[in-house]
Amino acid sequence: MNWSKLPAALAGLPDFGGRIVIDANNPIEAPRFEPAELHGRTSSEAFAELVPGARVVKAFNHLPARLISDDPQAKGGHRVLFFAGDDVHAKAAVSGLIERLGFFGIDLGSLEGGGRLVQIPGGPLPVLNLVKLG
């Protein structure tokens, strides 16, 4: 979904009471993939914004989808995802989601210094397609 929408799909949402939600979204408009204007905030920051209330965790955004739903043993070892976030319960609920679907989480930190991290474009650690072997 191009940036620019996300405003319009989450409006009128009501409060989401501390659910945990993953923001898997990068602040690109499709198909030129030019970068949203974000006011020197990550793309994560202003994602929690459209949705109160919620403990806001990025993860699975720094891959191409096909390697995501691909395998996640890949190369004698686990397909590595990032994730980062500010509520610590919260991280460890996607880290344990992420373990679960067969990948090796890394921890980032926080939504600020993590999500920028991997934040498509300008983060340095996009599309790098790891894997933890072992």
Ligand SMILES: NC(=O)c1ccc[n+]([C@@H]2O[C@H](COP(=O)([O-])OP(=O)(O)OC[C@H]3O[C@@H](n4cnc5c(N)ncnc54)[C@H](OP(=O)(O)O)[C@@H]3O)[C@@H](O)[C@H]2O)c1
Second form
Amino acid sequence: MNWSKLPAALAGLPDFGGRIVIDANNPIEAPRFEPAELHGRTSSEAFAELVPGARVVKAFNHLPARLISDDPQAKGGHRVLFFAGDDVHAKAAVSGLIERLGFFGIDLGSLEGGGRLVQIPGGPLPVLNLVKLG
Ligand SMILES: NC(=O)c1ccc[n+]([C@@H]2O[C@H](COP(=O)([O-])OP(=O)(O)OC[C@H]3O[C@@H](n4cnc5c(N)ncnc54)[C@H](OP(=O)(O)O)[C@@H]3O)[C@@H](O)[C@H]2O)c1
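Output the structure of the form predicted in complex with the named molecule; the preceding block shows the form predicted alone.
Okay, now the whole complex, with that chain kicking things off.
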């Protein structure tokens, strides 16, 4: 859903109790595509505040949906998906999911540092369609 709808959609939910939540959101939305005001945070840090108690992992956000839903095996290799987060066990689980789906996952580090690399807009990695060969 649109970034601006997230606070209302998530309001009032109970504590997530350590559940893993994958943040595939991007803080920009049609029709104007103006970046949301994040006050210096990454969008995932802002998102994490909306899901208290969750272990948030940023993933599945940097490519258009048609590529994410397409065959992850491409050009003789595995399409690359990035992920970032602060909880190593949650990241391992998401990394495993990415691999089970047939992609090649790359850990970008923390929600703050890695999340910034993959943030739309502003990060250097969005829409980079990489394939891991071999
Ligand atoms: N589209 C892409 O290529 C792409 C790729 C990577 C990341 N993203 C990011 O993913 C996010 C969603 O994008 P999208 O393209 O998937 O949007 P979308 O096609 O508009 O889908 C929105 C989804 O959110 C649901 N939804 C809307 N309002 C809701 C509410 N109040 N409570 C619960 N569910 C609600 C909708 O459910 P209903 O169908 O029932 O209305 C729909 O399943 C955005 O942040 C976008 O930047 C998109």
